[in-house]
Every structure is written in structure tokens, then in C-alpha cells.
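Below you'll find only one chain, the form predicted alone, shown as C-alpha cells.
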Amino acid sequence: MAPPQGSRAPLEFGGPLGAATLMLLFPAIMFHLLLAVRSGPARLLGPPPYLPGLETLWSPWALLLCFTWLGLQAALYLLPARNVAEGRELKDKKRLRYPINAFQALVLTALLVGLALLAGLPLGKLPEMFLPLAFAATLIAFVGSVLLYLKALVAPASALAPGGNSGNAVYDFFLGRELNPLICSFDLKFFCELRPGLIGWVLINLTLMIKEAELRGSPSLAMWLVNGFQLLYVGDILWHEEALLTTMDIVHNGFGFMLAFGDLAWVPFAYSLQAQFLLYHPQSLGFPMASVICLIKAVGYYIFRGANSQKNIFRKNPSDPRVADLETIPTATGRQLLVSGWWGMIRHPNYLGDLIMALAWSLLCGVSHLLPYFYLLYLITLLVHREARDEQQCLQKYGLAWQEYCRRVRYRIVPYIY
């Protein structure tokens, strides 16, 4: 086992106390959202309408469904891929190879769900099981994190994450000790990052739309739009799966409770909050307002996709005609920092696009409740914190070049505001 980094490595998330707090806080928030959204007042703030007992939360059928879902997505992950990409160079100079077939998995899952509906599978009953399903997903994430931590204890030093080897068990369990835990060539973190949670989110939205059709005869316009908006978002991410290999989660973060719970439980059950809200609190949405919201969504998506595509093209080939004329700043690492185009306007234009899209999703739920705006408030907090972490890492990595970039590009996420 590698010697702990101890005080030599700055601890994130408030150190061990912050990590322990977040491990309790986020599951509690998720269950609060699931309880509040189906209650009459649908209050975001204040105590939950009731505290469910273990008999409500625990269901062996829910656990079996979760394992079946994970097994299905793992099987699709192992299918021949349209492309195989190499990750960043690791400490031992090796590069892992990743199958790029997440969008293929989404399409095949959609076909299987379609066949299940034709066969009469009652997917509309799934929303009634959200509490036990969320509990089962949380249990899987916790037990899986324990196994990942034990596995990392015997991992070589070259396999450890930059920040997950502090020597404090609570902190390392939360952040993740091993950077790329493998079972043979099956990368657990890469698999969990997109497939079970994001595709599960889309499936949950679909079951909510089916349930609304059963209750009211047909899905509402707002439900159609929230399903379409979020399907576009998920499909876009899965289509550009290779871009994940350069993100903070893959390059820097270990695979511990933070990512395991986030990928398997938080994403499908918290991110589907707008569709859940519309099922229990239907909204009357006219075409004029729907058109305005669609325009907001389109603007957000245009910024999000334009910024991400420009960055990915530049990273693959700086000589590509689409980015060759962009101004750059050389760094001591040999890489170039974009200082024009999208990345010359603000430091994280993709985050701005993400926030605008989140606003559109929330507006579909009206303005009478704060609850469906939780995702927007959470995303603001998440992206501001992630931007601060990214800022520190880029400063350590690029030094004076990053300082020059920040001098030339003053605003971080929102022009003239932040």
C-alpha cells in the first residue's frame, strides 16, 4: 500500500468532517425530494411530510430490479463498440482502452423497453416503487464503495487517485482511493459514470409519462417537453461519450462513495424531479409559454454543445480547420490554452449552457413551487464548487499560463456577474 499523503495533499469538501456530513446529507436530501414531491404542499424547505419505516423502504424486488438493470447495462457495455478510445496516460505510463458504445446502449435499451411495453409489462407501476428502488440503489452504492475501498488497500501506488490517499479512512472512502478500479478490463468508474444512472433517468421519466397517461388519458405538454428536453441532454452526453475521458471525474477523482452514490442513486432519482413533480402536480402550459421555454432550452443547448465541441476538437487536433485560427496561450506542459472562441468569452461556457437548460426544465413546472427548481439550485452550487476545484488544479498544472488566461478571461461562468 502506498504511504498516505497526509497533510501534503490539500483536502477538499471540508476534509473528513465534510465528507462524513455529505455522505449523510445527500441520501437524506434525495429521500426528502422523493417524499415531498408526492405530497400536497410539495415543500422544498421544511420537514418531510412523513418518515417512512424500513418496511416501506426495503423491498427484495426493488433490489432485484436494480441488479437486473445493472446487469443489463453491463452486458450492453461489453458489446462490440463503434469505437475504442484511449484514456490519458497514467502514472505507470499505461493508457486504458475504453469502449465507446454508450449511445448504442441507449438505443438498445429503448428497443428492449419498447418490446416490454408491447408485451404488456406494466412500467406505469414503477413510480410507486421509487422509494424502495432509491433505497436499494443507495445500499448498492454503499456496499460497493466498501468493496472499492478494500480493493484499493492492495492496489499499487500508481493506481491511486491524486486526492484519495489522504490516510483518513472516512475521507478516502468518500472521495475514492483508486483512480480506475478494474475487474479484468472492465472499468467500474467509466461504466457507472454514464450508463446506469443517465439511461435510468430517461427510463424513470418515461415511466412517469406512462403513469400520467394512465391517470389523465394522455401526457401533458409539459411532461412531453421535460421528457424530450432531458432525453436530448442524455443522448447528447452519451453520443459524445469519448469526451468524458478528459473530465475531472475520470482524470482526477477516485471512485468512492461520492461518485458511486451520485451515479447510481442521485442522478436517476433526483434529476427526474421535474417529471415527478408534473405527475403529482399537473401544470397547464400554453403554446406561447412553451415556445419561450423551448427557445431558452435551445439557447442553452447551443452554448453547451458549441463550447464542448470546440474544446473536444481542439484537444483532438489543434490543427483542425474549425479551431486552427483560435488564439491560444502556450503552457510549460506543452499544451495550449484556448483564449478565443467560446473559451475566450468566459472560462466555463459549457457550465453556463448547462444552467440555462436547467432553467428551462424547471420553468415547465410553473412558478408556484420552489421544489422543481431544486435541480437548478443544486447545479449552481455544484458547478461553482467544481469550477473552484478546477481553478486550483489548473493553477497547479499550468502556473503562469493559467494566471495569464484568467487575466484575459475575467468571468468564470456568467458574463459580467461571476
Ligand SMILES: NC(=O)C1=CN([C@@H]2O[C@H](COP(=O)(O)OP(=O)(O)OC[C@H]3O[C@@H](n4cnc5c(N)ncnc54)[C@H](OP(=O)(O)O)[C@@H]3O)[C@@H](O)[C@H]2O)C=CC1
Second form
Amino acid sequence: MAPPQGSRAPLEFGGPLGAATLMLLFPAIMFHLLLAVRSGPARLLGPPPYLPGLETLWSPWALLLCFTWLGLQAALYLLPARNVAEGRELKDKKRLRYPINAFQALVLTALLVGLALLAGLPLGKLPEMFLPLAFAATLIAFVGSVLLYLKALVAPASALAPGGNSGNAVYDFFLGRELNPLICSFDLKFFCELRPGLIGWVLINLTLMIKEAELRGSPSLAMWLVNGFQLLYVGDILWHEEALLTTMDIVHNGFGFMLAFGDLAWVPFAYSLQAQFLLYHPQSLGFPMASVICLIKAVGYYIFRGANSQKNIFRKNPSDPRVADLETIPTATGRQLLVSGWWGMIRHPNYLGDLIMALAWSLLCGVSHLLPYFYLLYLITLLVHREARDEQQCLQKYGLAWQEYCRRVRYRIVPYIY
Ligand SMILES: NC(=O)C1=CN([C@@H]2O[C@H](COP(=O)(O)OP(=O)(O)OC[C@H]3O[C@@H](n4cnc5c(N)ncnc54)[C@H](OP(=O)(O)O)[C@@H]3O)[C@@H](O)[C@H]2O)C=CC1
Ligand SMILES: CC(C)CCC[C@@H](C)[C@H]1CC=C2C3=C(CC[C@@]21C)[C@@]1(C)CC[C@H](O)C(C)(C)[C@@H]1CC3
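Could you please show the structure of the form predicted in complex with this ligand, as a counterpart to the form predicted alone just displayed?
Below: every chain and molecule of the assembly, starting with the one above.
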């Protein structure tokens, strides 16, 4: 049995109390959003329109549907991949190997959904099942996290995550104890991070568009755009799947309730909020406003993709001609830090791009309600907190070089503001 790492690793998320609060708060917020969005006033703040009973939330069909979805995505994960990538070196000096075929999974899912539509599958009925589906996804995330926690009890110490092994059961359950839980060579965290949730989000958006077409004859311009923008976002992340291997979620975080719930329930059901809002609260969007919003989205995407690609290319091969001219700071680890280009303007240009895109998605819902802006407010909170965590980890990794970087690049996310 692996011993806990002890209390040396600093506790994040406000320790056990913070973890317990988040574990209750996030599912509660998700159900509040699902209930509020379909109510007349669509209020973000204030009590939910009603409290659903267990008979509204629980459906064995919804559970079956969630398992079928997970099974389908797992089968697509196991298909031959265009590329196999190696992860970062682990404590036992080994590197795990990952199939890079998430974009292929998206395309194959789209083909299967197309066939299902041709066969007459009533996908427009799915929005009526969101509450039981979200409940089933939460249940799977909870039970899955319990199993992951138990699995970690018999894992070797070298398999444990840097955080998530404080010895406090609540905190460790939330953050996750094992870094890369595997079933044979199937990496459960890597699989869950992108595919079921992100592809599920796009599918949920599509069902909302179908439902709108059934109700009103055709989807609105705003619904087309929100579907297109978010499909572009998800497609882009899946296309650049390999970049996931260097994120803190894969390198640092264990696989616990935070990621299991975040990936399987929160992403598909909370991130589709704008499309849900448009179904129940149609907005008339004129072409001039639509053009402005498309421009905002394009600017956000340009920054997001430019910054992420520049860092990924540099991390893969610092002498690549596309990044070889950029100024860098050497670090004691042998790796360098970019101090010009996107990463010389602010410390997290990719977050800024992400936030600008989130603004564009929310603007599609008009300005009459605060509810569709929840995603933007949430993303600001998530990324500000994530930036602080990343900063701590970089300070530990790079020490003085990181301090020098922070001295030269003063602003974190928004130039001259933050
Ligand atoms: N919509 C959502 O819910 C979320 C979206 N995202 C998005 O995902 C993307 C990835 O974000 P995330 O995983 O948080 O982290 P980042 O891609 O920002 O990666 C941070 C890491 O980059 C490296 N780095 C930092 N500064 C430099 C520099 N100057 N030069 C070279 N390398 C540097 C460091 O790692 P090292 O040196 O070890 O390589 C650091 O730990 C972002 O675009 C973000 O917006 C993220 C989370 C949630
Ligand atoms: C307190 C709650 C229970 C936890 C909520 C947090 C989660 C919603 C997020 C934690 C890390 C996430 C990541 C993404 C989505 C949100 C969650 C699950 C991510 C898949 C989004 C797209 C990015 O490009 C990414 C780097 C792949 C993200 C990985 C982390």
C-alpha cells in the first residue's frame, strides 16, 4: 500500500474545506444553470425556479446512454492512431505512450451521428433529458472517483501525483491520488480529459440546434454561430491533442473528482449554456452585430492559437525556424523560457485569447440576461486561479529564471491591467 506523501506539498483550493465546498458547489451550480436556463426569467442569481425530485433526476435510460457514449468514445480511442506520442518522464524514469486520434474520434462521431439522423433517430429529444443525463454523468464521475481513490491505495509510490497525497481523504479524493491511472495501457485521465466531455459538448449543441429547427422551422443565426464557434474551439483542441501531454492536468494533477466531474459532467452540460439559452430565449441577431461578434471571435482565436502554437513548437524543437529568432531566458533545468513573441507581451497570452472567445460566445445571447455570461465569469475565475497555480509550479521548476521572466514580462493575462 502506498504511503501518503505527507503534508509537505502545499495544499491548493483552500485545503480540505475548500475541496469539500467545491465538490458540493459545482454540481449544485450545474443543476442550477440547467434549471434556470429553461425558466422564463432565466436568472443566474437567486434560487432555482424549482427543486427537482429524484424521479426527475434519475433515469436508468440516461445512465445507459452515458455508458454507451463512454463506450463509443473508448472504442474510438482504441482505433489505430495517426501518431503515437510520448508523455513527460515519470518518477520511475518511464514515459507513457498515447494514441493521438482525438480529432479522428470527432470526425467518426460526426459520421455516426449523421447516419443516426438519416436513420430517423430523434436527437432533438435529447434536450428534454439533460437533467437526468447530467445526473447520470455526475454519478459516474463520483463512483469513478471512489474507484480511482481505492485503486491508488494499492499503487506504487512512484505512480502518485505531486499533489493529491496529503493524507486527508477529502482533499485527496477531490484532487486525485494517482497521476496516470491505467487499465492495461488505457490511460483513464488522458481519455477523459478531451473526448467524452468535449465531443459531448458539441453533440449537445447540435441537439439544441435540431430542437430549435423543430420548434421554429430553422435554427437562428445566433444558434448557427454558437455551434460553429464552439465546434471550432473543440476541433482545434482535439487537432492539437498532443499539447495536452504538457498541461498541468496531465503532468501535475492526479485523477480525482475535480477532473472526473469537470471532464464528464461540467464541460458538456455547463459549457453548452449559450446554446441552451438560445433555445429557450431566442435572440434576433442582425448581420452588423453578428459581424462584430465574428470579428471578436476571430481576434480571440488568433491570439489563442498563435500563443499556444508558438509555445508548443518551441517546446518540441527550440531551433524550429518559426521560433528560432525569439529571445529566451535559460533555466537551470536546461529548458528555456520565451521572453519575446506572444510570451513576451504577457505571461499567459493563450488565456487572454480564450477569454476573448468566451466573450464572443456570450454576446451571441444578447445583453438582456446575465445567465449566458456565466461561462465568461467562470472562465475568468478558473484561468486567474489556474495562472496562480501555474506560476507557483514554474517558480518551483525554474527558480531565479522564472523571477527574471516575471520581472521582464510584468502583466499576467491582460496588458496594463492584470
Ligand atoms: N476552457 C477551459 O475550461 C480551459 C481552457 N484552457 C486553455 O487551454 C490552454 C492550455 O492552458 P494550460 O494548460 O493552463 O497552460 P499553458 O498552455 O499556459 O501552459 C503553462 C506552461 O507553459 C510553460 N510556459 C510558461 N511560460 C512560458 C514561457 N514564457 N516560455 C515557454 N514556456 C512557458 C510552462 O511549462 P513548461 O515550462 O514545463 O513547458 C507552464 O507551466 C490555454 O489556451 C487555456 O486558455 C485551460 C483550462 C481550462
Ligand atoms: C471544482 C470543480 C469540480 C472542477 C472544475 C474544473 C474543471 C471544469 C476544469 C479543470 C481543468 C479542466 C480542463 C479543461 C476543461 C475544464 C476542466 C475540466 C480543458 C479540457 C479545456 C480545454 C483545454 O485546452 C484543456 C487544456 C485541454 C483543458 C484541460 C483542463
